[in-house]
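We begin with a single chain expressed as structure tokens, specifically the form predicted on its own.
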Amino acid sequence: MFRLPFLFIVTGIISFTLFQLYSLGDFASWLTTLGDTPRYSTGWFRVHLLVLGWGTMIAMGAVYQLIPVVLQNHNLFSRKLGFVHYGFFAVGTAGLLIGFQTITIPVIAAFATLAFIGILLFAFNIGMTLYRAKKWNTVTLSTALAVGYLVLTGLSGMLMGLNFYFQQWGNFHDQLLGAHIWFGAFGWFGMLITGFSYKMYPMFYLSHGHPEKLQKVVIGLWNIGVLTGAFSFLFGAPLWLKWCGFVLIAAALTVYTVHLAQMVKHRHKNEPGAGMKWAQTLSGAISLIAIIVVLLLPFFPGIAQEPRLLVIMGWIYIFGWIGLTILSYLSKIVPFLWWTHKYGPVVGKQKTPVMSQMISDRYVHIAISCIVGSLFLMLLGLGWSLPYLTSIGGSLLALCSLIYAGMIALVFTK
């Protein structure tokens, strides 16, 4: 039963560990140019290899683990079409990759057409599993709501990649463009990560008895904000409607962090591991950030339309909050996950480690604190328009993130 979930993270964990590779090896001198010009093909590849290769992959492999765990006696509907589904998906994102890369346009229609099918197998699997289960509570009603996210930011890839090979719909593919990233970016990231928080915290910080009343809110501002958002690029609306969508997005994010520390007040659990507290505190984070951000929009919109601005609000809520809080949560899942396989049998017949003897929690409080130092080093020299210190930045923030991939990894070694 984990050999599913462990082919997406391992997966994931590859592709994590080639970014920060590639970063490593140019001195991250990438990072400037993305910083003028966002929309490159060197800048289409890191990006997709971040989002496609390690987010989403680690995502799919933690969706088809928790949600068999969350619906309890209700197995996954097929295993095997989950296979299938990898197959699809690494192939078609393997190939896009090399289509990005080598700017062949023909290649970025043809894989981004069969990674969306793997999306959609995806999609297909996991809805059948829900529909036959028929048990809805917060966490499994966002599930539902960012794989359908998920759906839309395929279809949308895909519709991009397809008009880049027969150039037909002109200004349009930019606000196609926009809705792709609100779809993929706060649709699928956002639902999924909130949602699975519904879980990972009770069960990390034995949290009983706290209120569940602010998820539903949650999942309201947030589903609202994301359609504003989506549908205000990708029918061309004016800013304010933008606007609007960060608005709810930020309500989103500040009621959400707000139910974080209601269950963890509800704790049973003093020390739930470093990784549990930082989500916590990034949570906090880009809640701040984002009020901010909504705050200063209207007095300088002009925010709106900067590439570098862009950038690092774009690297703030990808990298700062998604990336880190599935770097976080991985120093949960996967220690829990192979001790599970491998010793859950043998317990009470003969000696197997403690939990805690998997991944030394301390250790991992270090590597992501070092982690956003680099980050913020990294950010400053984009923001200043520092090419070294952004390029020491992103050096750092490479090495730091392969030793705590490292560190994952050598999880399955114990």
The other form holds:
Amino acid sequence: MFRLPFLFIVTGIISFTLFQLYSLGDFASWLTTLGDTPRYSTGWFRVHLLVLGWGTMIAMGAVYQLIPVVLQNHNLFSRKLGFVHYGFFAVGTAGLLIGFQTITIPVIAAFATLAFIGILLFAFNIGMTLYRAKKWNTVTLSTALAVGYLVLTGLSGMLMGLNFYFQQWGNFHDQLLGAHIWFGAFGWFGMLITGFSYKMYPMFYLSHGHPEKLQKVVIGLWNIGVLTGAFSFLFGAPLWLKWCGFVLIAAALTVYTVHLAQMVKHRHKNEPGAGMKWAQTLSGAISLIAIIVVLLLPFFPGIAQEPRLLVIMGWIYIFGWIGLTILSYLSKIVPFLWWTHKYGPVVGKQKTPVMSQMISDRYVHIAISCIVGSLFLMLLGLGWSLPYLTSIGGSLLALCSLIYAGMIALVFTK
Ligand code: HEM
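Switching conditions: you have the form predicted on its own, so give me the form predicted together with protoporphyrin IX containing FE (HEM).
Below: every chain and molecule of the assembly, starting with the one above.
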């Protein structure tokens, strides 16, 4: 039962470790190049090692684990298909990464297609599971929508990969890239994190009786925002329409943060663990930053044209919110899964450790604080064009992240 989610989670942790080792290896100098020329081989390689090899792997594992729990008594449509999906997706991603790093166009085109087939198998498996269970709530709806956006991300990515080879589309390729990033960053990751939080918070804070109306508001705002932003990039719409997409996402994030506070207010457990507290703080921070950015954009439209600023905003959203929220949640999910897997069957028959002994909450808090601090340094370096500060911040970020990944991996030895 646990093997499938663990396979994805362990592969994700390995990718994360590789990503950080590469960053340490070149003292994060790849980030300075990314700030100057975002579209280059190492940039594509590292970004996808993070978003596909790590983020998407972990997220897929979490979906396989959480959906049967949310559906109560409904198994996954096919566990076997889950393993086939893993094969296509892991091989496709690995080949795509090699293709990116070596700029071997046929390899990019071929393996992008394999990774996309993996995504389609995942979508089919989850789609059939949800369809058969017919239990619609905000968690299952958000998951279904997120998986739909992942399909669109993979499709646009595969089409760009094929277009590298066939060179047919001229400017349309760049429009597709804008839509690809919207579907992936806001659609897939954003929808999944918000949706999963509606389960995670009540579970770890033991919240009952909180109002759930805002969850529907978040889903509505978030989806109209993703579609407005993605299609305005896809069809080359004017800047103001793209701005409207951002406004909707900023509004959705703000409502989401208010809703997290509602769930926390109705808690019956005061100490949910550092991971949950960090996740809430990060949501507040990203909402505030999103509001500031949408307020500034009409006065300084040049922001949207400045690659360095776009890379900084991308880092704040992709690593600062999505990445750190995944890391925070992992500190709760991995001990929970491992404890249930290893000690669940023998509990009451022999002496077992308590869940809180699986990982030190104090160390989780210290490690995440250090990651946030070094991310801040790195962004200062990028913003002020100070390569040495970017390198120091980026290397510290890699080091702290490696320590954190080690702490998570150690849970499997308990
Ligand atoms: C099967 C899945 C995917 C494939 C085949 C794929 C493919 C590609 C390709 C070919 C490019 C280069 C486009 C260009 O610059 O002309 C690209 C860029 C990018 N993709 Fe993906 N992608 C996938 C999934 C994702 C996901 C899940 C995300 C999540 C956010 C993502 C985020 C990005 C970003 C941020 C860039 C720009 C990177 C840069 O310019 O350095 N991709 N992708």
